[in-house]
Amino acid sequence: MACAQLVGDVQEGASLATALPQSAARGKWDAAQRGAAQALSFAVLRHLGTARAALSALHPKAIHPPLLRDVLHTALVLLRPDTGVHYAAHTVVNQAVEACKRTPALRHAGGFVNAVLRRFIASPDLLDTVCAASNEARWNHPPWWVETLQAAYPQRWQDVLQVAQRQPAMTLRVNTRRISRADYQLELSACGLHSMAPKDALLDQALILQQPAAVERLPGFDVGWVSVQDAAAQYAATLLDVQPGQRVLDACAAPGGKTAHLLERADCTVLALDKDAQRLHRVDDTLRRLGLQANTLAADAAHPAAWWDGQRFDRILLDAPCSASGISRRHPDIRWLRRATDIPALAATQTALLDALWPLLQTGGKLLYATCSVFPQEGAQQAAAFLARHADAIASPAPGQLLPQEPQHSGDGNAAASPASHSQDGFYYALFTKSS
């Protein structure tokens, strides 16, 4: 029932990042209970489009209260054999019925739930039918999202959507001020944790775990040897190429992973901004654990007059607010929370931030624009428009659009032949150098 309630919260517009801690606090869950609720909710949200279509086919009329709908969506996903969560069919049906009996608002609905789920079990072709009839059911993303990817990546849109259905690997960033990557890999092996170092020169601090692990199991985590950070996010600090003694602005810094990475790579002076004062505390906590220092300030990067001291920066990192469409495999609630109308509004915010921060950059300095998005309005189109507006901006080499990828693995755990060399989220990077 806890999972159904969380899925319902998302369908009503709440992010899982907000709903999960609130539910955990109300229920006084321990770490294991919270982890189980999150894993199960992720599985349901990754297959919610199919579950919606299946329930509509099984019972075309509206279902009330919404919690009853959410119980059925959850159970329908758990009855699928391909979700990564394995329960016997009779167990799923019995638990769904019992959950209704224990919930005052649903006590009347046990027989209805039993009937709907047994009808689903008796209809082996139903999933194929609903998936053939609907993009949302087939790809488990809203139709507008699918159409946007089809237009942007005619040859690869299916790969992007398929990767979003797979659980991402856990990637680490070794703090090489404390320990070398090779030595840390040995420490991991001694703890029974096997890892792989990506063959990309820009990812020279990254290690990808063969199996995810709780941070408590990571050697030296509490004393700053390592952080958890996706490979695509680790490109930022390397691309910005900060040199010792330089003055650096991290314009939208929370939760602080990229801020810390910049400081791990160079002895520089960093001003870390975020307009959310509460989230800025996470930056301070991250830096404290890693033994690093930056000036942190709660301020809106789009309005420098309120916080800038007039001294230009040698480097600026703008990890701009965006749709987060590139991390929907890691946060599957995002796909159901976003609306097509959000994208132009977010793109306008990114434009305003770029134009506000560009005058703060020193001649010869570099600004790195980054979004965890796969939508061109927040990537290539934004970068092209910026260059058209600013004659003193020169495009420097950068990866551009990184699409999410996850290597396929064979049954023995070894990576099969795949164009994906390592696990990564979807990101966009554009690097601009100021000519005058």
Ligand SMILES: C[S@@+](CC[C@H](N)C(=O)[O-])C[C@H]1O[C@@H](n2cnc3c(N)ncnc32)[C@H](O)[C@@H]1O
Given for the second form:
Amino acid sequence: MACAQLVGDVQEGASLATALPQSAARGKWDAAQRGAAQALSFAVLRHLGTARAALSALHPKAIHPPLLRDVLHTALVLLRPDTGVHYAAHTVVNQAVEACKRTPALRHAGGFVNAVLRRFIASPDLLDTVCAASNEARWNHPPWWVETLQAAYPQRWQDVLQVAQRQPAMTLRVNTRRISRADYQLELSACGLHSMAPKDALLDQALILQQPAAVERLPGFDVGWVSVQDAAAQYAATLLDVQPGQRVLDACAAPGGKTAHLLERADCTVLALDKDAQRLHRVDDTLRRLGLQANTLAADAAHPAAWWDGQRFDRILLDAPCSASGISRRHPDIRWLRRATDIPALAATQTALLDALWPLLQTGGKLLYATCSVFPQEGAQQAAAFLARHADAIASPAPGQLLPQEPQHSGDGNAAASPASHSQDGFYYALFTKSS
Ligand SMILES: C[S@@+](CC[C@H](N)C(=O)[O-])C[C@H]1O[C@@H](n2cnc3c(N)ncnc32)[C@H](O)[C@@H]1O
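I've shown you the form predicted on its own. Could you give me the structure of the form predicted together with this ligand?
Entire complex below, previous chain first.
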């Protein structure tokens, strides 16, 4: 029932990042209960498109109260054999009926739930039928999202959507000020945690764990040997190529993963800015754990007149607010929360941030624009428009669009069209050098 409630919260527009801690506090969950609720709700959200379509086929009328709909969506995902959270059919039906009996608002709904789920079990072709009829059911993302990817990546859109259905690998960033990557890998092995180093030279601090582990199990985590950060996010600090003594602006810094990475790589002076004062506290916490220092400031990067001291920066990192469409596998609620109309609004914010920050850059300096998005409006189109607006901006080598990838085989047994060397999120990177 806890999972159904969380899925319902997302269907009503709340993010899991908000709903999960609230439910955990209300229910006084311990870490294991919270982990279980998160894992289950992630699985249901990854398959919600199919569950919605199946439920509409089984019972075309609206279902009230909404919690009853959420119980059925959850049970339908648990009944599917290919979701990673599959249980025996009789267990799922019994538990759904019992959960209704224990919930005052659903006390009389047990018979209905039992009937709907049994009809589903008796219809082995139903999933194929609903998936053939709708993109949302087949790909478990809203139709506009699927269509945007189809237009942007005619050859790769299916891979992108398939990766979003899998649990991401856990990637570490070794703080090489404290310990070398090779030595840390040995420390991990000694604790029974096996890892691999990606072959990409730009990912020289990354280790990808064979199996995810709680941070408490990571040797030296408390004393700053290591951080958790996806491989795609680790390109930022390497690409920006910060040198000792440089003045660096991290314009959208919280929670501070990239701020810390910049400071691990060079003795530079970083101003870490974020509009959200609460999130900015997390930057301070992260830096303290890693033994690093930056000046943190709660301010709006789009309005430098309010906070800039007039001294230009040698490097600027703009890790801009975005749709987060590149990390759909990590946050499976995002796909159901975003609206198509959010994308132009986010792109307008990114444009405003780029234009506000460009004058703050030194001649010869570099600005790295990053988003964890796979939508071209927030990536390649944004970068091309920026170059067209600023004659003094030169495009420097950068990866451009990184699509999310996993090296394993997909859930349906098919290998991805282009086998990936390592796991990473979707990200966009453009690097601009100032010519005059
Ligand atoms: C993608 S996150 C940054 C992640 C961070 N760079 C990291 O690696 O941990 C985007 C951040 O931009 C902040 N933000 C959004 N609009 C902003 C603005 N106008 N000025 C400063 N920060 C802003 C948000 O509060 C959010 O923390």
